[in-house]
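Read the single chain below, which is given as structure tokens and is the form predicted alone.
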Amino acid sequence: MSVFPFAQPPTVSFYLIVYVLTLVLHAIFMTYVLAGSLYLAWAAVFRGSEETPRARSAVAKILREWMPFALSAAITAGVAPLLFVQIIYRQEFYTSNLLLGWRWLMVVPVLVVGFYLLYVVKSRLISNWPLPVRIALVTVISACFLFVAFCWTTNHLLGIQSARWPQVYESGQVVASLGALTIRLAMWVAGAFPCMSIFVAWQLRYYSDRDGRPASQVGGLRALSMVASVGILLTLACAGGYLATLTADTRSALLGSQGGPWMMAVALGSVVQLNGWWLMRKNGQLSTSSLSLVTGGCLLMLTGAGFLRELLRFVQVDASGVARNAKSAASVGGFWLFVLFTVVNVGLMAICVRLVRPALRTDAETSDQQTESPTV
């Protein structure tokens, strides 16, 4: 099967599908984080009508109650994909943090402090600070989580060039191509909208459940639907840019045999998600069928795009190399226990939901929020 990575050694395609699945959970959960603060940002600058102000939609209030959690949750099931990568791409991805430098230092800060102002953002206190004070807030925490994306793009951008790490070194400049870093960041950047939408349309449909409220009278699905399906659209657009930039070979390993049914995949599951975000527009509520057919578009948009990520890098680097790499890993086992320990912090991470999930409460249900200002 020339299908990437079935065709490569047992070792290198276990550790490769292990490593894509874990990061395409880890990206759930990722997505929500940085396309939640991205739209928290939008909707501060462009505020609405005075009737409907975007900031204290229903979608705000979840992400800005929601928003801490999944940062924890998306620090954790990073570790995975994180241990994996330094497994399969061992050299490639240690050379490449260390011609970042500072940058790959700061990662860890500057995810602390976005951890930290989101639940200053969360918080009712901020309602009564000047608005650009609240602006610059959910400004600096969007910078933040842009950080940490142009950090692991360009980590990958450096991983596949080898050839250019001598000077790398000596020059300091770790972007080759500011048009080829920004598509393909562009690319992922939007590709989150989606998978945000779909995650908060879920909780906006629990509410509605809890509520007794019919799915007909659930607010935000306007706004989701728009997100979501301009998010597609771009990330189709930004795929194709980038995939111009790419040399001849690359481009044929990721249009043939290998990475062909991915594509494929990528475009059947956005395909999907368009028409069921068409339908549930349609029918002006967020139906279980609906919502459980644009998050199947979705997981596999996601599948298709992470083993095509992987194949980009793959033909681009050592190849006996990672199988070296593989095997070794192979050898040392313990991989039952990352299994069990896997399983025990979903676990704890479904009990910790169940805690913790706070009610959404519309201005109108309790008078107490009538009177309360807007919180950004």
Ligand code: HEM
Contents of the next structure:
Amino acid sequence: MSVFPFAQPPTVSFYLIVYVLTLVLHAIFMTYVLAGSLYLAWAAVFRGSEETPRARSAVAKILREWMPFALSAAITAGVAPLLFVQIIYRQEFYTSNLLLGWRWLMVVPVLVVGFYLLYVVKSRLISNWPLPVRIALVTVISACFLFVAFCWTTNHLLGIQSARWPQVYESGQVVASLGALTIRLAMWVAGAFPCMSIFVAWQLRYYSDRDGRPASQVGGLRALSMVASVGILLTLACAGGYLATLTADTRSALLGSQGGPWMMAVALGSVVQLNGWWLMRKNGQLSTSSLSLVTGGCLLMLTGAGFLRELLRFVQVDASGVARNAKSAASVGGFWLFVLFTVVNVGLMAICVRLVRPALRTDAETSDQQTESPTV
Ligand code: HEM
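Could you output the structure for the form predicted in complex with this ligand, given that the previous block was the form predicted alone?
Expanding to the full complex; the earlier chain stays at the top.
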């Protein structure tokens, strides 16, 4: 079977598959934080009507309440792909880190600042702060996470441009094409909104059911279905634009027998999601069947995009080097230990969610008009 990565040596296929699946898990939580912070910044600047300010919407409150948890989950879920990328693309990953130097190291302090500010934005304290200060706060938070996304994209692109490394070392000019980097980053940012919308839709559904107020879903549903649908169309447009920046050889690998099925997975996942959101908007409720439909569509789109992203890198790096790395890694034991700790960690995370859920302040799920809660 020539579909990527199944035609590769077994050790290479194994590491590439677990890498992409763990990266999809990272993306599920990372998109909540990236799109969530941008949504809060937008809701703070474009406030909507005085009666129902966007920053008091159920969507905004759920985001403020859960983003610190989502960031912890994004960091935790980022560790596994971080380990696998070093196993598979040892030289490429380390070289791009070194060439980026201090710019790469900045990811940690910026992430820490963003993390702490998420707790500030969640606190009641800030409701007394002047509006411009509150707007500045959410803008700084979204800028932190955009910067982190920018660093991951720059690092990735530098890793697959080995021919440029000596010149980058001399000039310090790490970005080859600002156009390609911008459209790739825009693709990730646009793609973050459909994923975040599904997550928040399930949360909105949970709280409105728990409090027996299905009506409170309506406002959030309208906003989320719009954000998700526009996000999907923008992601596909950016993906098309990014495809145009690639060489003919790379494009043919993506569109050929290796990548074609994953392209179809992305297209099918997008259509299923657009259809699911249209159904929910038409019926005016977050039904379990439609929510499951958009969730399945989103996972299909993320997985397809994950394998296409990897195929795009694989055809541009030294495949024999990857095979050597995978073979030597596979000769080192510890697989079942990895499985054991994966199970333990997932169990611990489930307990954490269970523990914090009831404590969630009632105001987070109150409808637009009623809340006394802190607003931005
Ligand atoms: C809110 C914080 C974060 C954001 C917004 C973010 C965003 C992203 C984005 C957009 C990419 C894809 C880059 C590309 O393909 O162009 C990415 C890849 C990745 N991220 Fe995250 N990330 C975050 C935090 C983290 C953390 C804390 C870790 C590790 C603990 C991590 C691990 C990874 C790994 C391993 C990759 C794949 C790198 C590669 O394949 O070259 N991320 N991230």
